[in-house]
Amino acid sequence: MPADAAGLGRARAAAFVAPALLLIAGFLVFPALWTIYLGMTDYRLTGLAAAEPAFTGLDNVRRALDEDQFTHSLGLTLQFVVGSAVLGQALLGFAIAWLLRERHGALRRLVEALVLLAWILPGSVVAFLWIALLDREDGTLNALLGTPGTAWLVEHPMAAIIVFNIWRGTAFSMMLYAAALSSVPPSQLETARLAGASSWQQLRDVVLPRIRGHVLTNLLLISLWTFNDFTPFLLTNGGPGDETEIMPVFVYKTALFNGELGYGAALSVLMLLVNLVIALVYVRLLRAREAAS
C-alpha cells in the first residue's frame, strides 16, 4: 500500500479525513447547494407552491435586480459595512492598540477587558442593553445628555446601529492590531525617533508599511462579518419603515415573514456573490502587496 509522508497509507489517511469531510458536506456544501436550488423555484411556506414548487430558473434573480427594495437594502448594507467596520471598528481598534502599545499594568488590562466584554457578550444581551441606553423615556443616553424624549432609534436609526456595531465589534480589530504592532522591531522605531521622526511619521513610514497585510486581513474579516450581521434587527426590526433593513434583515423578512422561501434563497445567493466580490478585492490587494515586497 503506498504510504504518505506520515506513513499511514492512503486508505487510513482517508479514514482520518472522512469525518471532517462528512461534516463539511452536511453543514456547508449541501445547505449551499440546496439554497441555490430553492432560489430557482417559487417555493413558499404556505399555499400550492409549498406543496408543488415550480422551477423558475433565474426569475427570482431578475426580480431582485429589478426591485428598488433590493438595491435600497444593498445600499444600506454597504453603508453599514463602511461606516461601522471599515471606518469604525478598524480605525478605533487601531487607535486603542496604538495608544496601549507601550502601556502596562492595570490601565491596559482594564481597557482591554472593557473592550473585550462588549465583544463576548451575546448579541441579545447587548441589544437589550442598547435599547435601555437609547430608550426615549428612561434611556441612559438622554439622561446624560439632558435630551428627554429623543427617540434615537427612530430619529437616527442608521447612525444608531452603526455606533452599536462599532462598540460591539472593535475588540477583534484591537487584538489583531496589537499583535501586529508587537511584531514591529523596536529598533526601527527607535532609529526613526532618533532621526527626529514624529509619532505620525513613525506610524506612516515605519509601522503601516510593516503591518499592511494585517490591516487588509482585518478589513476583509470584519467587512464580511458586518455584511452578514443580523444583530441590528434586534434593535430596530429593520425600521422605522425600512430605514435599517440591511440585507440579512431583508432576506429574513422576505423568506419567513412573507413566506417567499424561493425568493429569499435567491437573495441569499446574491448576498454570497457580493461577499465573494468583497473577498476578491481584498485578496487582490494582499497579492499586490506581496508582489511589491
Given for the second form:
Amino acid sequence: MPADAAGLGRARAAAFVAPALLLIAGFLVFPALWTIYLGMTDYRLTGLAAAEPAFTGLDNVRRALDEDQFTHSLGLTLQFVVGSAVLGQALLGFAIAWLLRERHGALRRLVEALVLLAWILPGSVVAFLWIALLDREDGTLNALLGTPGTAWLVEHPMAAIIVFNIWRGTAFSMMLYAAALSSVPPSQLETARLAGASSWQQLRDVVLPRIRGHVLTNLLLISLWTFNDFTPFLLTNGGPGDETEIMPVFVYKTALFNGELGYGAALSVLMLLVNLVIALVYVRLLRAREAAS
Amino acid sequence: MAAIALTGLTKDYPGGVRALDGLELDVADGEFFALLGPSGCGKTTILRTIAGLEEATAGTVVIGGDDVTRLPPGRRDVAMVFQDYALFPHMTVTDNVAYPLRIRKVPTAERRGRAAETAGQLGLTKQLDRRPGQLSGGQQQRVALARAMACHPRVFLFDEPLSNLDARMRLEARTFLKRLQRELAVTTVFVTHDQAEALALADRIAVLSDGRVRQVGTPTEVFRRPANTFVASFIGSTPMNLLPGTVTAGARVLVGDAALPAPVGEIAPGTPVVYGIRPEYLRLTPTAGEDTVTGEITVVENLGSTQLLTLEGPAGTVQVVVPEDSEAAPGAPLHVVPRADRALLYRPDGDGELLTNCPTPGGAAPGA
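What about the form predicted in complex with the partner chain, after the form predicted on its own?
Time for the whole complex; same chain goes first.
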C-alpha cells in the first residue's frame, strides 16, 4: 500500500480531513475533557457553586470511594451485567441460534422477528409494555400466573430488570451467534457425529473452539452496553429505595436530581474507567486466543 | 464381513424434490465401489444415507447383515472422508486422528499410540504435532484418511476424495488410495463426478442420473458396453459418437451416406437405431469407400500423444482420435473407418438402451 494512494499531497489531504476532525474535537473530545475537569470541581446546578465552582482536585473521587452508595451501586451494576448480559443474553442468544441453525422457513422467521422486535422498539415504549406486564393491580403477568396483587417491581426489582434486559437485548447475541455458527463447516459437525459425538461433545469439540472469538467480542459489547444502560430507570426509577440504582441511574440522580454536577462528572469518569477495565480484560483474552492458535 | 445392501431406497427432500427413487444397490465385502454421475444425480445423497447423515424416506440400509436404517451415524461403524477433509483446525494431527477414539473413551496413552501408528502408515510421522493449517493439501487428505482408519470401521465412505487436490497430486493420491484400499480390504464407497477417477479406482461402478442407477458394472464393462446412451456419453475421456442411422440389409447401418458394419443381429432392416462408436475406434483411411465416414475437419485439439479431430459431414458431427503425427488441418477432408467389433447399437427412443442382441464386443463378460 503506497503512503499516498490518492495522490492528494499532505496539505490537501489534511484539508479534507479537517471538518471531520473539528466535529470530533467539538462534540467528543472537548466534552470528555470538560467532564474530567468538572469532576475536579464542586460545580452545582444551583447555588453559589453554580456561579463560581471551586477546584477541589480528587476530593470527589475520594468521596465516591468512601461512600457506601458508590460501592453499593457498582455492586448492583455488576449483578445486572453478569445476570442479564453475560449469563442471560449470551446464553439465551446462543441457545436460540443453536436451536434454529438447521431450521428454515416460517418458524425461524417468526422467532427472529419476535426477538428482533424487542431489540428495535424504543426504550420508552418497551418500558411502558413492561410496566403494563408487571403491574400490581392489572398486570398481565399476575393474570397469567394467577397471582393478583404481586408487585413484581417492588418485591423483586433486581430480578425484574435483569429479566427485562435479557428479553430486550438477546437479539444481538442471537444474530451474532447465528452468523458465527454458519461459519462452522457442516462437514466438521458431521465428522463428529460419525465418530459418535453427542450434541454437547459437538459443541465442545467443534463449535466452541471455532467461535471463541465471536463469543468474546459479543461478551465485550453486551457487557459495555449493559453497564451503561439507562432503560431500567424507566421501570423502577432506581428503587424501591436504592435497590436498582445501577451506575447510570446513580450518576443521573446525583448530577441532575441533587444538582451535584461536579460529583456526577467524577462518577462518570469512574464509570469510564470501569468500562476500560472490562474492555482490557476481554481484549487480553482475545489476544491470548490469537497467540494460542 | 461388511457388505452393503440398499433396498428400495427413496429420499424425498422437503419441498417435494425426490433425490432417490426406489434405489437398489449391493456392494460386496471389501469392494472398492464408485458412485459416478453428474452433479445433482443423487450420488452424494446415497453416500450420506449410508452414513446416516440423511434419513431415508423409505427403504432399508443393511451393513454387514445389520439393518442400520434407523441407527444414528455414530452407531453404524462407518467412517467418512469429506471433500474438504473436515479437519478440526484447533487440533494437532495426533488429536485429529485420535478424535473418534477419544469419543469412544479410549484411554489417552492408547489413543495417542494408535493415532501415531496410523498416521505413521500414511507417512505423517513428522507432522504429528502440526495443525491442519500448516499442512499441504495432500497431507491434509492423508490426515483425514488416518482419522477414518484409526477406529477400524467396517465401511469407508469417501465424498469426492480427490477433487480438492491439484492435477498432479490427484494422480499420485489416486494410486495411493487404491493401494491403501487393497491393503486394508475395507468395503469402500466413493462418490465422484470424474469418470476417469471412477474407472481408475473402482472395482465396480454405479453410473447414476436423476436418482436412478443407469448401469452397474466393472470399469471394463461400463467402458466397453455402456448399457444406454447416457452411460455411453458420460464414460470415456472423449464422449462416444452417437449417430442416428437405419439398419439396412447386409448387417450394416446407414449413417448419412455411409453403410457402416454393425452387430445388427436380429434387428429388421429399416429399424431406426443410434450407432455408437468411440472416437478411439475410428481409424484414418486414405480413400473414401462405402464403409467410411467422410467429413471436413473443423476443430483440431492436441491431446499430447494423440489428437482429437472434429469432423462435419453427411453423418453429422463425428469426433476421431488420431495419432500425434497425423497431419490434420482444419478445412481438410478426412475419411475414417470404424472398428466393426467396437460398434454398439442403441434404441433411438426411451432411455436409449443398448439393443440386447448385440454381441459382446471384445469378449468381455456381459454387463451385470
